[in-house]
Structures are given as C-alpha cells and as structure tokens.
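First, one chain by itself in structure tokens, the form predicted alone.
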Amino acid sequence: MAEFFDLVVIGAGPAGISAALTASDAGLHVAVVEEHFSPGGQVWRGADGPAARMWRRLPGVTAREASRFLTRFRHSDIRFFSQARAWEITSSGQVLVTDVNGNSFTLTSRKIVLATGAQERTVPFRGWTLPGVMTVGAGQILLKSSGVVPREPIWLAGQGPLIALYAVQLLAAGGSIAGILQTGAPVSWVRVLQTLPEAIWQCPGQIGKGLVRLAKIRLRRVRIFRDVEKIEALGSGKLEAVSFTDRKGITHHVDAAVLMVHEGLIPGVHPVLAAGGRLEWDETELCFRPILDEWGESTVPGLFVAGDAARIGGADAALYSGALAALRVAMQTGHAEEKALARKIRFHRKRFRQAMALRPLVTTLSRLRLEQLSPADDVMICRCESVNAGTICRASLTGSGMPDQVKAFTRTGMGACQGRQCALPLSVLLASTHNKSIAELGLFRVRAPFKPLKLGELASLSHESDIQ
C-alpha cells in the first residue's frame, strides 16, 4: 500500500537531513529514504558505528555539528526508512523503494528532494580494476565506519582536498603512507591570485585547516611526487606494485599493497537523469550537473536536488542548499508564505554563498589533467561488463557514435553499477574520438531502476497502484 507524504527526501547526509528537518519544522509530513542503517551520509559516516569513539577523534570530523543535527533528526516525527533503496521516481511523484528484506513498496509525495551526494570521478588507467586498488573515498568510509587501516605499503594518487584529509586521518589512526602521487594539471597562479582574496574573506577557517593538514603530512615525512603521469597498477591477481613517471620524466617502480586513487568529486546525476531531469556541462569542474533554479528545483516540476548531488560544495554548502529546497517546498505546498520565511531565506542564502566561495580556489588548485581522459586501447572502461577503450572506439566508428548506440553495441553501462562509473568516461572518449564537445554528446540514457534490483524485489510490489 502506498504511503502519502508532503515531502520525500532521498539520502540522509547533511543536505537530506537539513531539508527534512526544515520541512518538518514548517509542518510538512516528511519521509527520508536512506541506504545505510543510520543517518549521516558519507560525511557523518561513523557517528553511530562501532568505531564512533575513534571517529570523533579523527581530524576534519565535525562531531559536535553532526551530533546536533542527528539528535534533532532522531527526536523529530520524520518517518525514516533506513537500509532502503529508492530505485525509481515516477512522473506522478511516486518513489519506488526496496527495504533490507527485499520487499518493495511505494511512497507517494507532493515533492521530492534528491540528496544522494557526489561520487568520485572515474579516471581509468592500466590495472585500476586489480584487487588492492580502490578510491580514497572508499578507504575513508572503511576508516570512519569500522576503523579499518589498510595493510602497507599504501600509496595515494590523484588530486583534490580529500587526499590530504584522508592522509592526516589515516596517520592519526596509526597508519602510514608510502607516498602521495599528485596528478593534477599545472596550477595557474594568476587564477589563484584572483580567487584567493574572496576565499580568505569568506572561508578563513577552511583555508587554515587545509594548511594545517599539509603541514602534518610534511612533518610525518611522507614522500610527495608532483606532476605525476602514466600511473599503472601492476600485479598478478592482485596489486603488487605501482609504476609512474615523475616531473623529471623518471619512471619509478614501487612495491604497493594498496593504491588509493582520487581525481575529484562530481555530482551523482543518475537519479535525476532517470527521472527525466536535464543536465548541463560544467566546463570548470569538467562534469555534468543538473539544471536547477535558485532553490534547487530541477527541470522536472516538484523534483529538487540539494547538496553535492547538485553542485560540489562540501558539507556546509549542503546543509544550506537542503534548507533552501525545503523552504521552497513549504511555500509551494501552502505550509508557509515567502514573507514569513524571508529572514530564514536570507540567512541560508548568505551562508550558502559563503560556503561556496572556497570552491573556485579549490578547483584552481586541483584541476584534472586532460590527457588522463584519453586512456590506451587496452584500458578497461566498464569494469562491470569488461569493455575496454579500444572496443568502445571501434564500436563508435560503426553508426552515429553517440553514447546510447555505443552502449547498445558494447553493453558498456549495463552492469551492476548501471553506468554510474563508466558513463562519463565513455562520453569523454567518444568526444575525443569524433572531435565533438562533451556537452553536445551528453551521457547515455538512464532509465529506472537506477539502482540494482532483483526480480524478486520487483515482484514483491503487490498492490495494484504500486504495479501501475
């Protein structure tokens, strides 16, 4: 039997919790759907887990802020569906969900907020599918939720602030790091000088924390290789070594048990695409993001996107974007008038702008090297269906060369991850092959279910309205 709500929020990270609490305070009947057993998302992952005591001591953890929001959430009247996967959003505002027992059901809502967060950018290279190679974000989840410190030697590779944050957290948890391979493009110091004053003015605390993290890494004498290229993970059946070329053109071959890679965060756009929302190409961030209005409402009426799923900005920006989306929902559903909410709207908009002021500086300091997006023919692009770059390029030469056709020819994006990892690398590869812009090509079509779904779970939809 379908349940009815004023607002269904998908995702219980900072953006989702902020949206749900704000809407609930305004008198809306709210439900939150979350895949994990507890709220908090990736940012506050570990606050309730078995390693909670260690989590509170990790650098960069905002335990007090997390506790404040999570306590309010638990004591609210918000309906919380934990360990539940949302896998379809219909045009009539229904959210189809499967719980941990494999039972599927429908939530009907007047409005929906997608707060499903970001994903780490996939940049395929030789050996990236070997056991022992993982993303920095995955390593951080293991550390925060279970206190897992990988076996040594550990190498970190990529660019972006998450690498420095994870490095100091790993060191604080008793781990050691063999070295950091920085792969980012050369920094434009003119652009740094243009973006630095606003970042210092609006976010001095964040810049200070970043500098302290870099100092801690240097004090622990972690080796850092800059302008690294041609990274390869080597091994037979598992990772055994890493090779790379440094800024002087010297090729290194080092032993490795774990290689963690991170080439930045991009919005997770699959749910928006599956719901029929439109995307736009962000040339600065080199990713697609949903087309939204100033409140976060997408091109699908009634469907809002908040937090890093809309635009990468971090936890602070996510809190304020979630609140703004909920305030708009409260007005649209008749629970409040804009005049009565004017003060809250001004507050959240001001804080959101402040939180986002750091982003141009971060993007300038950690920009992807474009040649990384053109892998060799033997490099795996779709690990679920074992499709490499050469197969994709050959398939693109027979027919239109558009992402949907290449997907149909090669099965790229038809595996367990539903194309979340390979959709952007595929479009980038096709754009390079046919000398077209990525914005023109777009991503291949995404349809429900946008999360893996078993036939038994689909069959468990028993009510007539659910089946329709």
The other form holds:
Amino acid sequence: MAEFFDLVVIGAGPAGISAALTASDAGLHVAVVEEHFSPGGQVWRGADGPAARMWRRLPGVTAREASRFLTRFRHSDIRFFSQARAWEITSSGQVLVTDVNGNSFTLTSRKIVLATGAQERTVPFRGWTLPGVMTVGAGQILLKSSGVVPREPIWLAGQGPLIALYAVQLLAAGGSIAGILQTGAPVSWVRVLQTLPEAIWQCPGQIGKGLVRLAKIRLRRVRIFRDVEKIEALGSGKLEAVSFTDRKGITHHVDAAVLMVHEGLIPGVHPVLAAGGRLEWDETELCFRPILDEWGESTVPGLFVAGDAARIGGADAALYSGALAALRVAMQTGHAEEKALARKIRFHRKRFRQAMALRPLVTTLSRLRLEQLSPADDVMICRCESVNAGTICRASLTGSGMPDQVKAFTRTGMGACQGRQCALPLSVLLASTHNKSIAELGLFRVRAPFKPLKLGELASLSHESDIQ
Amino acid sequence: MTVNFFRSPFAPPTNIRVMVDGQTVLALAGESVAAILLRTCDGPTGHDHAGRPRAPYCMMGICFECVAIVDGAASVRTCLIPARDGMNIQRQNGPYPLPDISCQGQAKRNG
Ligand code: FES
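Output the form predicted together with the partner chain next; the form predicted alone has already been displayed.
In what comes next, the whole complex appears, and the chain from above leads the way.
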C-alpha cells in the first residue's frame, strides 16, 4: 500500500532532521527514509551508538546539539524508516523504498527533500584498493560508531580539515599517528588574506578550534610532510608500506599498517541525477553540484536538496538549509504563508550565510591539484569493475570520448557502487585526454534504481502501489 | 596473524558473541559488522568478483567493499548493519552466491 505524505525526506543527517522537524512543526505529515540504522548522519554518528560515552569525550564532537536534535526527532510524530534504501523518485512524487528485510514499498509525497549528504572525493592512486587503505572519513566513523582504531603505523594523507579533526580524535582515543602526508595545491596567500577577515568575523570559534587541533598534533610530534606527491600503497594481499615524494623531490618508503586518505568532500549527486535534476560544475570546489534556487529547489519542481548534498558547508549550514527548504515546502503546500514565516526565514538565511562564511577560507587552504586526478595508466579508476586508467583512455579514443560511451565500452561505473566513486575521476580523466572542459562533459547518466536492488526486492513491491 | 584494527582502550567492554567464518568473536552490540570484520580479519575482509583482496573503504554505504553474508543474506553492506548477539557473518569471496532457484532446488525444498 502506498502511504501519503506532505513531505518525504531522504537522509537523516543534520539537514534531513532539521527539514523534517521544521516541516512537522508547520503541521506537515512527514516521513524520513534513512539507510543507516540510527539517525544523525555521519556528523552525529555514534551519538546514540554503543560507544556513546567515549564519543561524547572526543574532541570536536557537537554532543549538545546532537542530543537536542535527536531527542526532538525521536519524540516527534515523524515517520522514520531506518535501514531503508530509497532507490527511485518518480516524476509524480513517489519514492520507492526497500527495507532491510527486502520488502519494497512506495511513499507518495507532495514534496521531496534530498538530504543525502556528502561523500569523500575519490582520488585514485596506485594500490588504493589494498586492504589497509581506507578514507579518513571511514576511520572516523569506525571510531565514533564502534570504538575501533587502527594498528600502528598509521599514515594519514590528503588535505582538508577532516584530517586534523580525525587526528586529534584518534590521539584522544588511544591511537597514534606515524605521519601526515599533505597533498594539494600550494596555498595562495593572497587568497588567504582575502578570505580570512570574513571567516574570522563570522566564525571565530571554528578558526580557534582549527588552530588548537593543529597545536595538539604538533605537541604529539606527529611527522608532517608538505607538498607530497606520488603516493603509492604497497603490499601483497594487504597494505605493508607507503611510498611518496616530498617537497624536495626525495622519495620515501615507510612501513604502514593503515593508510587513510582524504581529498575533501563533494556533494553526493546520484539521487538528484536519477530524479532528473541538473548539475553545474563548481570551479572553486572542483565538484559537480545540483542547480538549485535560493530555497534549495532543484530543476525538478518539488524536489529540494539540502545540506552537504547541495553544497559542502558542514553541519551548521546543513541545519539551516534543511530548515529553509522545509519552510518553502510549508508555503508551497499551503501550510503557512510567507508573511507569517518572514522572521524565521530571515533568521535561517542569516545563520546559513554565517555558517558558509568559513568555506572560502577552507577551500583556499586545501585545494586539490588537478594532476592528482590524472593517474598513471595502471591505476585502477573503477574499483568495482577493476578498470584502470589506461583501459579508459584507450576506449575513449575509439569513440566519442563521452562518459556514457566509455562506461558502455569498459564497464566503468557499472559495478555495485553504481559509479559513486569513479564518476568524477572518469570525467576528469576524459576531459584531460580529450582537452575538453569537465563542465561540458558532465557525469555519466544515473538511472533508477539508484541503489542496487535484488530482483526479489523489486518483485515484492505491492500491487496496489500503482507506480506511474 | 596481525589484524590492522583493534578496540580503543576507551571503548565499552564487549557484550555479545558473533560468528565470523565459523569462529566465535567477542563484539559490542550495535557496533557495525564491518568494524568486527576489520578487527578479526588479517587484511582482506572479502574478495571481489575477480578474486582481488578487499576491505571496507568508506564505512558509509557508498563503496560496497564491505559486503558479506550476514545470517544467510548475501552482499549486504556490513558498514550499515549493527551487530547482534548470535549473528552469523561469513566473508564473501569471489562472485556473489546466488540463491538456488532451479527446478531441482524448488523440488528439494517442497520435498
Ligand atoms: S565500507 Fe563502503 S559501503 Fe560499507
């Protein structure tokens, strides 16, 4: 049986929870669909997990905010579908979902908010599929949700604020770090001077916290290598060593049990693409993001995107953008008038702008070198189907060189992750091979089901659901 | 055998038992099954369809590198599954096992 809602929110992180609560407060009948077994997204992951007591003591966690929102969410009358995969959004506003037992059902909704969050930018390098290599985000989730830390020697590589955050959390949880390998483009100090005043003015606390983290890492005498290039993970069957070149061009070869990589966050765009929404290329953030109006409504009417899935801004920005989308939905569905909401709208807009004020400084301090995305021929681009860069380049020369065709020729992006990891590296690689702009190439097409679906799960859709 | 992950000294004590490839493993109720695999397996927590060693990469449901057979269900993303007492976890190596839906299989089941 299809169930009817005023609003279906996909994703129960800060943006999704904030959107759901705001809409529910305005009197809308709301459902939230979440893949994970508990709400909170990756930021609040662990807040009500089995290691919650340890979690609350980790540096950088926002325990009070998490418990405030999660408690309100739990006590609301919002329908919460946890461990549920949304895999199709139809043009008539139906969301097709499969639960953990493999039963599929339809939620019919007047409006939809996608709050599916960010993902870590994939930057393939030699050996990145070896067990022992994982992302920094993965390491942080392991720690927060399960209280698990890596064995020494641990190397962290990449750029962006998450590395320093995880480093101090790992140190606080009894881990140690062999070294940090900083990649990325040289910092433009002119840009720093341009972006710093606004950041200090709007987010002094955040900058203070960042400096404290760096000082803590220094104090523990973690080795830091700057302007690192040519990182390789080595080992047979699992990671055993890491090699890299430092700023002087000297090649190092170090023992490693675990290598964690992080090259920044990008919006996860698969759901919005599958629903027919259009994307644009963001040259400063070096990622695709959905084209949205000031409320977060996409090019598909009635389909909103909020939080990091819309634009990377972190948890605070996500809370406000989620609320703004929900307020707009409340107006569109006739639950509130713009005049009555004017104060709330002004408040959330102002806070959203404040939260985003840090971002220009962050992207100035941590920016990808585009060459990092042009790996050698033998580097695997598509982990799922084991397709390397050389195969992709050769295949692209025999045809149009467009992502969809290369996907068909080589199976890049046809594996279990449905191209979530290789879509961007593929387009960047094709752009550089064919001297085209990434914006013009776009990403390959994404269709429903935008999460893998077993045939039995599809067959279990009830007949009354009447999909159009 | 050296595993690459262990429990933080500040993590709460284990309170359940699960099976990993037939071996009993102590675990924490509600930790992710992927976390158990990481601190039980020496390196690979599974192998892809071409037989290459793999292990959880993203821990947030994106990469599908953590798939395993949990209580008989194949190809589930273990980073999204909370551990429960008595859970039976098997590493998935090579092509995903398909259920037996042949006529003989049906006949066998129906007696
Ligand atoms: S570790 Fe990536 S999907 Fe589970």
